[in-house]
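Presented below, as structure tokens, is a lone chain in the form predicted on its own.
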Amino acid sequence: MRQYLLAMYQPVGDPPPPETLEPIMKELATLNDEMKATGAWLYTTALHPTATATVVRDNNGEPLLTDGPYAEGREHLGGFTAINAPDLDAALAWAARMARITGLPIEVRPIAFTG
């Protein structure tokens, strides 16, 4: 069994209105429940908007802080789910369901190690 990150990328800007977002969140909760029932689900989280991000770099031993996400773009990492899956195909199947529910791109990446 391997662990995979399912990263959800969303457009920069305000979230959809409640009448659009609430059904999506209910379907995601149902998908998470199914992942839990199968033993696939490890954890999931949503992130605050990119305006709350701070990037820290080293500047000759001193931290250099800048506002905003590391990379500017039209999309940003909005949240992620970590799962157990027997192989990449199984992880891709979970991601496909998440993409169908949200209408957003889901990046699947194997987790190299956990600490």
The other form holds:
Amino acid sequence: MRQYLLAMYQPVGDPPPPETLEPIMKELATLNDEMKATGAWLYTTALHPTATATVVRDNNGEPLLTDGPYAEGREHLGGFTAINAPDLDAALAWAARMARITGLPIEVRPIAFTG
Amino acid sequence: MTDTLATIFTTEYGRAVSVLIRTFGDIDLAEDAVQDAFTTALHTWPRDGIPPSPAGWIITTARHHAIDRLRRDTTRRHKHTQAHELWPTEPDDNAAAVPDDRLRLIFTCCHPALAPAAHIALTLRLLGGLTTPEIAHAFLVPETTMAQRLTRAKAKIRDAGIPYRVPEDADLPARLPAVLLALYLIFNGERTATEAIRLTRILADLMPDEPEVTGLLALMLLTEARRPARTTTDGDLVLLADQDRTRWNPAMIDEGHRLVRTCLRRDRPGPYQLQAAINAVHTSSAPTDWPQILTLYDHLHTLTPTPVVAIHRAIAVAEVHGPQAGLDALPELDRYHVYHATRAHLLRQLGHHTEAATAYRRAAELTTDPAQRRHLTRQAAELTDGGRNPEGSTATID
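Please show me the structure of the same protein in the form predicted in complex with the partner chain, now that we have looked at it in the form predicted on its own.
Everything in the complex follows now, all chains and molecules, and the chain you saw is the first one.
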């Protein structure tokens, strides 16, 4: 069994209106339940918008803070789900369902190790 | 002896690598071990003679080499343990499982999570036993670029956990086209056509119920059969209508025709079957049955409505309904030499010699094939020399 990160990329800006978002969140919750029932689910996170991000760099021993995300872009990591899967095909199958529900691209990356 | 060994290498390398990958779950280890086994054979066979089952000998020896390497390499031993969790080993003695290993490996090489360029390179490397320099040559890229591409693809198979298996029936229709496309592109490579036919034959044997696989094999055989007649001894292009049919390979033509009949009987025609059927008509009786070819192109164009197919269809339209109808059916594809060659051919038939010569010259500029360029330039010259040979010859150039 391997572990995979399913990372969801979403456009910068306001989230869609509740009437659009609510059914999506409901379907995602159902998908998570199914992942839990099959033993695939490890954890899920959703992130606040990139406007809330702060980047910390080291400046000769002093932390140097900058407002905003690490890289400017039209799309940012909005949240992720970590799963167990026997192989990439199984992970891609879960990702395909997340992409269908959300309409967003999902990046699948194998987790090298967890501490 | 060296020739015998080279032949055995060509036919058995992919089989041995695929068996070793299943056993050890490590592509690099499998490749190294199989290469070690062939090196051992090079030293011992001249002395001891060729073993009764060379393929079995290579696989057994490679397995011993792999185990030796694992004993020496503790990192790999750890990986081996992991790999076994990932790819549980089935009993090795099952003879029927051997061809399946190659099929599994083709699907792994052509997994949609890998870049399409990697599909073909990996298939040639792992199943065809071609060296990295040979593959780099076929792709017209520097050797280091190809080495990096192969290393990256193999690392992704390992680290991302791309499974080593034939997809389940439900996923098969979606995954088969990538495999067939890889084989088709390998076939179109100048030095890799024979290898592609061999791999497609394996696939066709293993998947007799997939008519597109049969169709692709038929298409390859009917195309390859005509290769000796396609150019003169000087390397000049000979048009289909002018080809010496006695130089075609009759065994390949017969097998191709038989395969076309077999797959079309299943009544699930796809692009490869239709292209094979078109080639079957071309290689049947002379003169060519153009109405039949037009019907097949109509069907092909419905399935794959690309400009390239439309251009070839227009050639058939012209043969059946005359050059003006052909011109009317011809879609413009300015950067494709066949578009200009076809247009030139039809314009000449209509007596527009100046326009035809210009189109021939444009086609000659665009083609990358020297034999085609000579042919097209000669056509242009004939027209500007006062219009000798006003009938022209068929625009079908293969």
